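Only one chain is given next, in structure tokens, and it is the form predicted on its own.
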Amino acid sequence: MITVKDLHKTFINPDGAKNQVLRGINYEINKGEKIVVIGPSGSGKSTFLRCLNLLERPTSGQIIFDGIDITNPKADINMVRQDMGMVFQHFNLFNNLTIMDNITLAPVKLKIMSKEEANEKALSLLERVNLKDKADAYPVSLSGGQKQRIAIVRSLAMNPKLMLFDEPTSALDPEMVGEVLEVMKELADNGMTMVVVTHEMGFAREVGTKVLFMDEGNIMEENTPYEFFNSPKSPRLKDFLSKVL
């Protein structure tokens, strides 16, 4: 579904110094896989994820999604993004819109569905995450966990082929983490292709088909969850896991 070839990303600091965040990543993501990306802060995890839908433009390299080279300037990235759901750390809901309007805005505006179809879809998705009673509420009245479940539903309303999650639980109170991970697990069980940047090792172990360890802008190690956690190969990963497990 996604092929990443020699992906580099360099940021220019305010003082003009170059900060090389991604250093030539090559990777393939197949349909139905659940790729979990872990690593220390500043390792390039979120930048890698944000490059996959061009929220960050790579400095060089290629990203091919569903046969389309999205790094080609001629590619219509807005069309491509309709097939890629994105869930952010801080929810990014529109506070001036009801939950229902947050969910139906994109499908209706992009003429993917009529208002009636979008409403019907939104209600069935809200039921799936046990928040149907919040359809007419505003985001300000919801807990962090509820907001994040709504953010996931909003992405699902577009019927994406792929879901990207950028540390979806790191802004939540500990007791709300479980309810969001539950929704993500259900998505995984239903065959959704997912790339998840997270610090939740239990989720990586339980849901991932592959776990990647990133450090200093590279994928240092990848393996099945069992092998990854039980017999890490590199000293750097062993050291990292000894601190987080």
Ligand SMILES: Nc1ncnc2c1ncn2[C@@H]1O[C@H](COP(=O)(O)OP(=O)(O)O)[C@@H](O)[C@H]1O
Contents of the next structure:
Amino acid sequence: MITVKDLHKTFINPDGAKNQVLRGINYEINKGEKIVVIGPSGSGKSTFLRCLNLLERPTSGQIIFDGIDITNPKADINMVRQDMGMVFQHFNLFNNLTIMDNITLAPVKLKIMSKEEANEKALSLLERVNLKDKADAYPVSLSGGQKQRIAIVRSLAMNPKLMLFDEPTSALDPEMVGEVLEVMKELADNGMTMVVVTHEMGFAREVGTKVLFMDEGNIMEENTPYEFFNSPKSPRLKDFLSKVL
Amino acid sequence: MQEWFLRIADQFNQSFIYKDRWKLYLDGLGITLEVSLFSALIGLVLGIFVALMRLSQKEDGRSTILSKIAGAYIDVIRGTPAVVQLLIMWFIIMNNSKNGILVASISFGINSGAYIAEIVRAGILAVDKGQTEAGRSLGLSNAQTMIYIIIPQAIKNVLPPICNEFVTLIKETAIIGYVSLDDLTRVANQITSASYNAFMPLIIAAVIYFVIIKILTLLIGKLERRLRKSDNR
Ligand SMILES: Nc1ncnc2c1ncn2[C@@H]1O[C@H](COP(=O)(O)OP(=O)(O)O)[C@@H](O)[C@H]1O
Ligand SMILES: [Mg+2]
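I've shown you the form predicted on its own. Could you give me the structure of the form predicted together with this ligand?
The complete assembly is shown below, putting the previous chain first.
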């Protein structure tokens, strides 16, 4: 479904210094896989994820999505993004819109659905996450866990082929982590292809089809969850796991 | 003491009541407000355009030529005195026009456009970057994200400062006597000449300016509190 070839990303700091954040990533994700990405802070996990939907422009390398090279400057980024949902650490619900409008804005404005179809879809998705009663509320009145479930629903309303999650539970109070992971698990069970950056090792074990360890802009290690956690190979991963488990 | 009071009363009579001179101040205030309002409207439209130009960037994040033009305009306007801009407009650029109101409104409109552009730009930049990223990640274009998400949130940020800019204009247009407009300041000057007394006409003009501006400032404060209360963030 998505193939990443020799992906590099270098940021130029304001003082002109170069910061090589991604140093040649190669990876292939197949339909239905749930890729969990872990690694120390600053290792480039977010940048990797944000390159996949071109929120960051790769410095070099290729990303092939459904047979299209989306890094080609001629590729229609907006079309590509319609097929890739993204869930952010800080939810990023649209503050000026009700929950209903948050969910229906993109499908309606992009002429994927009529207003009625979008409303119907939104209500059934809200039902699935038990937040139907919040349809007319504004984001400010929701808890973090509710916001993140809405953010997931907002992405799903576009019927994406792939969902990207960037630490979706890291900004939540502990008691709200479970409700969000629950929704993500359900999504995984329904066959969604997912790339999830997270510190929730339980989720990685339980839901991941593959777990990646990123360090210093590279994928240092990649394995099935069982192998990954039970027989880590590189000393860096062993060290990392000893700290987080 | 009584003598002093009588002298003041006489001056007031001479400067305000005598020959219905109060009507002149009123007309002058009318011209001041007219030019301020037209300037504010021109400035608002111009300012929004220039702010969007200034913020425009290519998909790879580099700034555009439009952005540089907008930056230069803001720089030049903010780096030169409004009087000089007004005189350039009157004597050079629009020297065929006898319509002082038009010339003054355009000149001050262009002037306040630069300041409003900076207000609007700051208001847009104050909206959390995550809002843009969420919009773009759903496939909305840059323009759609601006229109449906960013600008509605930015309006709340910029409405009070833009109203303040209008208040500022009321004071700054006190120089439009240069283009033969009998605004409040010039009227006070004329009555000074006619009555051989500078004190009272200038005090009267100052009081009128102050009262108008105080009222508007209070209203803006009210608006600001209302906006804050209805804040959905
Ligand atoms: N927009 C940006 N501009 C400049 N540097 C950035 C930007 N985004 C991330 N970085 C830098 O890239 C590095 C990796 O960041 P990130 O991908 O967020 O790591 P992680 O998500 O693994 O914590 C950090 O050093 C960070 O400072
Ligand atoms: Mg991160």
